[in-house]
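Have a look below at one chain only, the form predicted alone, in structure tokens format.
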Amino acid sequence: MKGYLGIDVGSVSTNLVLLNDNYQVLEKLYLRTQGRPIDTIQIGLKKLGEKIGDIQIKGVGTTGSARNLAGVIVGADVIKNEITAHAVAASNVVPGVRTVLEIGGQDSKIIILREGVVVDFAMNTVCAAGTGSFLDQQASRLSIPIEEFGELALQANSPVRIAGRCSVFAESDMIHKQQLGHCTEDIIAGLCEALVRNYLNNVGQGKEILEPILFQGGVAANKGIKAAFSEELDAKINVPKHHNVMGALGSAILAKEEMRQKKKTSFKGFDVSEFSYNVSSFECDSCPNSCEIINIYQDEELVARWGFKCPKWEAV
């Protein structure tokens, strides 16, 4: 059997997806990055290798904030940004999709497509109020499992209005509403609505949001957020089956397309999980740019370097 591997390494999660020739997902993994992207990639490859057994990897793609790092470690055939990967995955799942709403653990984005082409996008990487980590934090504070958060929001009779512009203000407002005696379900529903308002006012500001709309990312599992989006936009919100690994899915599709032109994959194999990797950095003082140079070593051999703005450090 042949497969195409997609890897999405973000600040919160590292996801792996294995596709077959018919674009069917054979296996997928969702792992917490926990600030250790190299270790998590190796753990993911080891687990995936044990799961799939005898399969030939024909191509590999990487995406996410650590896509270049992941590409060096595994031997990627194609390295693309998150916008491209998510757009490709969305178009594969829902042909003709025109709006992609994506909310992850640390950031959120919106992608506008017309006739299969990305014509506009926006990302929010600064404010935590519209992300999954904020929801995790509030669920923990309320002593509610995050898996039950969305269901409780749907049970609300009269959602309270939460100041969702800032995570600090939102938390203070939630505490105030609790002190006033509002029930937990109404507060949770209000928080979901506040998150959606914050997303649309910041990330979605000035965007033409048209159906079909796809909602993806880890937060898409939250039924309360999905319902809030549907009500606010007065539209049907589609959540794909593999919503939490769409970046990796898009990378796998891109790898499959790349291998139509490329004869042989650069994939280093699942033995990568056994290699020893080290990272070091230094600041170049040769000019006012003061570039921070990142070195990647595999078994003490320099295999990659980036961060420079001139050719001086193009060692490999």
Second form
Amino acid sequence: MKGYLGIDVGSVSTNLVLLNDNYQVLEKLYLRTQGRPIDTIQIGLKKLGEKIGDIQIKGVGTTGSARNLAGVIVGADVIKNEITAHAVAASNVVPGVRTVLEIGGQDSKIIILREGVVVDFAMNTVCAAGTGSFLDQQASRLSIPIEEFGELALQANSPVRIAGRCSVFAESDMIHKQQLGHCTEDIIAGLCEALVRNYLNNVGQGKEILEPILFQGGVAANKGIKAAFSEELDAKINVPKHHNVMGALGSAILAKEEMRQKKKTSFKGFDVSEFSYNVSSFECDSCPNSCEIINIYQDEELVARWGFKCPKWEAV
Amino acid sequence: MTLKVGIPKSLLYFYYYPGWKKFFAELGVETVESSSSNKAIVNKGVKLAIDEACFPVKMCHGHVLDLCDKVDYLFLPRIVSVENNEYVCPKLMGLPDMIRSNIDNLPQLLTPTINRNQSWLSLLKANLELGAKFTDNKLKILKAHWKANQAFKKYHKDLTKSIKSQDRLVIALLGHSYLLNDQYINLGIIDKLKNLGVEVITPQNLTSQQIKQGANKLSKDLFWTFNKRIIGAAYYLFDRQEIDGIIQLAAFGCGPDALIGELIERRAKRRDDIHFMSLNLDEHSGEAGLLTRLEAFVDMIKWEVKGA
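Next block: the form predicted in complex with the partner chain, after the form predicted alone:
Everything in the complex follows now, all chains and molecules, and the chain you saw is the first one.
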């Protein structure tokens, strides 16, 4: 058997997808990055290697905010930004898709496609309100498992109005409403509505949102947010089966496409999990920029270095 | 001993510096520039400036501090208006006051007021007054004024270029000169775009005639001179078939930038072949977010050209 591996290392989750030649997902993994991307990638590879047994990896793609780091560790054939990866995955799953709503751990994006081609996109600017991390934080403040968060929102009778502009305001607004005695369900439903309003105002500003609409990213698992989108846009919101690993899926597809031109994969093998990776960082004091340089070692060998603004540290 | 005048390398420096330096040189005054923006300057500037100021204004505080104990005078012109019936940003008009109230132990400030709306001779008057601090020779000052003007014009003429590329993507990068020319603030965006195989054109590469031609298409006149130039560049380029995309660089919190960004985006929507993206610049130095957007923007255009 042959397969293509896609790895998406984001702020909150690290996802791996194994794809076969017919674009079918053979295996997928969703792991929490927990602030330790290198360990998580190694754990992911080990788990995946044990699960799939005898499959030959023909190509590897990485994406997500740690795509370069992941690329170095696994030996990626293609390293692509997450917007392109999500768009590729979406149009592969639903060929005629015209709008992709994606909400991840720390960023949210909207991608507008027409006839299979990306024509416009936007990502949240300086504000992370309404992304997965904030929902996580609120869920734990209310001692509700994040998996039940959306379900609870659906049970609300009359959602309260929560300020969605900024996560700090939203939190204080939620506390005010809770101290007035509103029930948790109504507050959570209000929060879902506020986040959707904020998303559409911020990321969706001026975008022509047409059906079919795909809702993906970790937050797509939240039924409350999905319902709020459906209500606000007055449209059907589709959550694809592999919604939480769409970036990895797109990156596996990109790897497959890349391998049409490339002969041999650069994949280092599942043994990567056996290596020990060490990171050292230091502040360069050659100029007032004080660049924070990061060295990445595989066992004793320096395999990558970044963080510099000038060529002084370029050579590895 | 020659007197030293310090010029902060920030804000309108990037638009006017050849003229400023020439003026002082003609008067036999030595000029000292602050270092190019760096982390130390940012840290100092952010600490001193008011929170509501945009990032470039905050940085200017750091540049001033960088010069403080190296010079006898600090050159901080109060530029109110440079075109008839137009203004520059209020934060730039008030810059000398802001610096004075936020920073102690300043060298003597030179703050000539340039207000074209009061008199078309405003610049000349300001220069005569400024020059009188260094020489009694009026003729010498007049000559310096004239030479500075020539140097300024030559600088802008030398920057103009036409788009050559046939096979590469061309992206117009629009924004204030102090965003486009300060690599620290813009996180090296021009090099990043070049590395992605893109030819970059900025408003500075267009002639003032071309920019005027574009700005004439505005349904209502804009009274912010520098923003009018940026949107003029955009409108000029919209009438042609030379560019594949527009990236607007805006300083976070800048009202005029937000306004023209919206106007440019609306116009871009009418063109299938020109994509638009706006990027907000502020204190963050993490480049990953910027690179993600640039890569995706370039991918989007290439994808379309290639037809998936």
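Quick caveat, the model's predicted, so the values are computed rather than measured. Between two forms, the rigid core is defined as the largest C-alpha subset superposing within 1.5 Å. Positions refer to the first chain, counted from 1.
E50 C-alpha relocation of at least 2 Å between these two forms, rigid core basis: No, the C-alpha position differs by under 2 Å between these two forms.
Rigid core superposed: V25 CA moves 2 Å or more between these two forms: After core superposition, the displacement of the V25 C-alpha between these two forms stays below 2 Å, so no.
Backbone CA shift between these two forms, N289, after core fitting (angstrom): Its alpha carbon moves by 6.9 Å.
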